[in-house]
Structures are given as structure tokens and as C-alpha cells.
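The chain below stands alone and is given in C-alpha cells; this is the form predicted on its own.
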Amino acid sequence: MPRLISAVGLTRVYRRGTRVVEALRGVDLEVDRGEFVVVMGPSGGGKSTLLNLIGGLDRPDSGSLHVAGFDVGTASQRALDGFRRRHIGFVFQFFNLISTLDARDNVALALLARGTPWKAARRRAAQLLAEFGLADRVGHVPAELSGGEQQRVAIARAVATAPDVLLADEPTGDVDGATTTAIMDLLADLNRRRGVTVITVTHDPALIPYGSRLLTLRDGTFG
């Protein structure tokens, strides 16, 4: 069976006026469904950057990237807006959530960016709501609710879609440490219960215990 995510030789360059920063140096990578790969490392070592490859919102310089069958580092920009809305979920450590709708609007917006008609894209987005023990909030602004409560909302938008890859920022950087426990109790519950492949990156070794595979990517490479 393919892996999920074949990676091999990825680099990305970013240049700052005249400077110029590796964030990538020939990364290799492979992830299986089903894993929970929670990578380390220091601010600045690439992290992110992986992961925006990874999910599509950012090319790689050279170097070669399959994810679920799809050549991300060849693709059309239309071609990756739709695999990112067929296969990747994202959850960021600032939530990202339209301050404007609720959290039940939230959600259903990534439903309804595949298709699914409003009415059943709100049905199918208060049950999830309902699974994640946000049932009372379902009606309420992301300013009403807590930081826990907002990542919530966040995750359930993530995985609405049914991706096959959830790509997780930071997850736990904007709460607390009980707050960190029940989010990353959900994730958990998400990867063996749904079968949902699961890409953390965190600075926080707390996140460790919670992984299948850790990795450590410290100046653009895995050591």
C-alpha cells in the first residue's frame, strides 16, 4: 500500500530583502494512515513551513511531495485548492475561526465548500458540535466562547470534511495546560476512533506521549 505522505528531498527558501533563510533543507519524509506524528522543534526550524507544504498552502522549492496520490509540487493552483478541500483539515493555534458567525456557521462553511447543501451542512455541523460536548454553544460567537471551546469548534471544522490528513499547528499554544489535555485527548480519540492521520508540530514536550512517531526537525532537517 502507497504511504500517505511520500516526501523526499523537500526544500523551501524564503528570502527577506537580502536575506536569505533555508527553512527547509532536503527534507525526507513518509506517513502511513492512520499514524499520529507529532514533530518537535524549536521556533524558526521549520515546522510550519513542513506543514504548509504538506497541506498544500505553499510549494516546495525543489524536491519531491505526494500526499494521498497528489503531486503537490507540481500542481495548478486550482488543482491544490481542491485537493485541499478533499483531503487536508488544518487546525491553528490562533483557532482561525470568522468572528462574525457562530460556532455551528463555523463549521458548516467547510461543508459547504464541498458541496453540501446549507441545511445539511448546519444539520451535520451541530451533531459534530454535539460529539465534541459543545451542544450549548452551538449558537454562540467564537468572543463567547473559551480559548478550549474555540479550538474545539476549530477541530470539528477540520475533520467535517472527513480529510484524510488533519494538520495540526501549535494546537495547544493559546491555553492552558488542562485545556492542552482535553484537546489533544480529542485528537487522540479522532486518530483511533475515526482512523483520522493526525501531523502535529509543537515546541511543547507535553504533546510528546500523545504520538505514535516523534520526529525532530531543528534547522530545517530531522534529527
Second form
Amino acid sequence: MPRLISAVGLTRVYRRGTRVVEALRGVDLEVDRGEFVVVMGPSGGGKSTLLNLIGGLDRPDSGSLHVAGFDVGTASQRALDGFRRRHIGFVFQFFNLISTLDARDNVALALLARGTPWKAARRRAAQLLAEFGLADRVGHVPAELSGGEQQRVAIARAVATAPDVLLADEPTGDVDGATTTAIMDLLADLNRRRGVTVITVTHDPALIPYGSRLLTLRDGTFG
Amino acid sequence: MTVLRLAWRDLVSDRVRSTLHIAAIAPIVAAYLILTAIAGGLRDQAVPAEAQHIVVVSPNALDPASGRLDPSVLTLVPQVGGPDVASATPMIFRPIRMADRIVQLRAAPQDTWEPVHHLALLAGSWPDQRDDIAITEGVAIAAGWNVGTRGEIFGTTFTVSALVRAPGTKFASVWMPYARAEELFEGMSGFQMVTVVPAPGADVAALRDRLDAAGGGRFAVYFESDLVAQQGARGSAADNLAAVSTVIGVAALAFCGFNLAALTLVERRRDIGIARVLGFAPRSITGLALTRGAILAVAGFALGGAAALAVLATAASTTLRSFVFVPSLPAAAWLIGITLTFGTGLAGTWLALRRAAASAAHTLLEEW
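Next up, the form predicted in complex with its partner chain, please; the one we just looked at was the form predicted on its own.
Whole complex next, starting from this chain.
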């Protein structure tokens, strides 16, 4: 059975004015379905760049990258849009919810992007939020929610389309200790019960126990 | 349908900005429509007049109503014109208040109304009672009066006995027999105009020059058509002003539409990034933004149009010195207005959005 994620010799170089930053230097990575991978490392080590590449938000300068059978490295921008809709769920440190939409519509947005009809999308979004303990918060905009609640909405949005991979970029970076535990328990539960493959990058060693595998990314390479 | 719902929900959720956006568009739309209506009214007033008639008025009078001719003019004109003059009739020409409206009064001998001034009876009957008057179509439209309407002029109640059609600047006037007007005003303002009808076959240009020379600056002599044109020049100037104002309004609308869209975009750049992360294609995001812009344009145009109609309804007629005109708003003005509102709003949205929508999602999120 092929790997869910297969990366060989991934490099990504950014040019900021005269400065050249080698964010990834020949990274190899293989992830199977159902894994919970924790990627640790210092800031600027290339963690977010790796997630952006796996999620189809960016393209490698060289190397090959296949996710769920899709060639991310050579796909067109339009194909990458479709790839994200079908295979990827993102969770960010700062939640990245749309401030003018309530919790239900934020979650429904992911389904609408996929072409789900309006009513069905909103119904499914409300169900998911209820499953995540937010039944009474569906009509609230992000500003009316706590950090933990916002992150749960963001996770609900990320899994609404039943993605193959959930990519979490510092998912507990903006919440307190108790909320960190709640969010990681939720991700672990999704991984265990729904079989969602999770890759999370973090600075926080407290997240290590949640992973089935730990990787350390430093200066653009796995150490 | 989903795009429309999403755009609507976004606008409703962001009420303050949506309201400000509409509030910015509406006054410009209202100003455009009101100016266009005024310009249209001024244009409508300029109905062609008798080309061959000669009129004698006070010199350098911006408005004929503000002048007063010496009574000797009535005897001087036939003397100077001799057989070239068929008739010379005086006219009292002044703004009056009737039933709380300022209207233009013209008083001329009633036997000249049809042959000299070319009034045509549309309804009712020519005045045959002491306090009967006639009104023209312009006054009927502007004031909502008709045959049988009664109103007080200078402390006396008059009755509209006739609705008439009149050419040129006479389009919107109240007509009264000359003798009754003299009696009413007790000769306070004399007469303001003499209408000279040239005899058949007369050299009217030479007659005009002779009369002008005889006046020696005490009065001015024009062809009636020239006077109409001169009076119309003010209308034309206002028309030009309206056109300039309209151009400025359109430019303001475009600038406003673009800036509002650009400002929204700066604040919503991260939202565009989120939508891109979720897999929305740039085209979908542009479609959503344009739908949003279209809803705002409709709302802004509706509000501005309603405001313009309300303003025009409270001023069914407008008096520019002694000239009454009726603002008119043809369908074309609405069409142009809504096209401009949509066009500039959507172009502004598109111009402001085109680069951001196509940017890589992670750069939009990083920039925030």
C-alpha cells in the first residue's frame, strides 16, 4: 500500500531582497495513514515551510512530493486548490477564522468550497460544532469566543471535509495550559477514532506524548 | 446562489462597514440624479419661440421682470417702425405669489394672446370674468393647478378659467388681461416688455436696428428667439454646470468605489488567505467580492435614488429668478446612473482585488 505522504529531496529557498533563506534542504519524509507525527524544532527551522508544501500552499524548488497520490510538486495552482479542498485540513496557531462570520458559517465555508449546498453545509457545520462541545456557540462570531473555543471551531472546519491529512501549525501556541490539553486531546481523538492523519509542528515539548512519531527539523533538515 | 448568500451574510455580519459603504455611495448618486433632473428641466424649458417677433426690454436687465420701460416706448415704436410695424403691445412681466407659490405672471391685452403670443387653449375657456386668469402647462405641472383652481394674487382671489399651451419662455406662466393687471398693481411696476409684430414683408433685421438706434440705450431690442436664447443661456450654463458636476460625481463615485473596495481588501486580506487555504479558487473569491460589491451598489443606488426622488418631490417646480421649470428625470438618467454605480463599483473591486486573489495563500496569511 503506498504511503500517504512521500517526500524526497525537498528543497525550498526564499529570496528576501538580497538575502537568500534555505528553508528546506533536501528533506525526505514518509508518512503512513493514521499516523500522528509531531515535528519539533527551533523557529526558522523550516517547520511551517514543510507544512505549506505538504498542504499545497506552496511548491518545492526541487525534489518530489506526493500526498494521497497527488503530485504536489508539479501541480498547477488550480489543481492545488482542488487538492486542498479534497485532501487537506489546516489548523493554525492564531485560528484564522473569518471575523465577520459566526462559528457555523466558518465551518460551513470549508464545505461550501467543496461545492456542498448551502443548507447541507450549514447543517453539517452545526452537527460538527455540537460534537466538539460548541452547540451553544454556533451563532457567535470569533470575537465572542475564547481562544480554546476558536481553536475548536478551527479544528471542526479543518475536519469538516473529512481530509486525508490534518496539518496543525503550532495549534496550541496561543492558548493556556488547560486549553492545550483539551485541544491536543481532541486532535488525538480525531486521529484515533476517525483515523485522520495528523502532522503538527510545535515548539512545545508537552505535545510530544500525543505523537506516534517525533521528528526534529533544524536548519532545513531532519536531525 | 451560494455566492450570493455568502456575500449577503458577510455584508450583514459587517454591518458598520456595509452601512458606511452605502452611505458613501448614496449621496453621490442622489447628487447626480438631482443635477440631471435640474438640467433636464432647464432643457425642456427651452421651447423654440417666434423667430420674427421683436421684443423691447430694459437694457442690461438680467431678468426682464426686474426692469421697467418708459411708457413713451409704446408710441416711439410705431413712429420709428412706421408701416413695418403691424402691432406693438405692452406686457407686464413679474414674479408673483399665488397660493404660496412663486410663479411668473404675464399680462398682455387679451386680444393679443392668440395672434401675437400664440397661446392655444387646451382646457376651460378664455377669461371672461373680471378675476379670471389662464395658466400654461408648465405651471399646471409644477403647481398641480387646473381649471377651477382659485388662488390669491395681491390680495384678490383669482380663478383659473383656462389651461393653455404657450411657446418659448412663456411655457410656465400665469396669464392675466393687461387692463386687470394694471388695475391690480395700480401701475406700480409699469410694463416690462413690448412685443413688436413686424408687418408682412418688412425687413425685420433693419426694423430691429432702427428701433435699437432710436432707443439710444434706454431700452434693448431683440428678436424674441434671441431673447429666448439669451435667457436660455443661463439654463445652458446651469446645464453645463450640471454636466461638470455629473462628471465630478462619476469620478467621485469611481474613486469612492475603488477606495472602499481597496480599504476593505486591506482589512480582509487575511480572510482572502483563509479562503485560499480552504481551496477557494481566485475566480471564486473574485466572484464573491464582485457579488458583494454589486449588492452594495444596488443598496447605494436605491438609497441615493430614493433620496433624489424625495428631494425632487418636495420641489416639484423650481424657480430660477422669475423662470419656473420642472425638473425631469428621464429613464436614460436612471439607466446611466445605475450603470455608472455598478460599473465603477465593480471595476474598483476588481482592480483592488485582482492581485490579492491570485496571491499564494500562505503569503496572504504571513503578511497579516
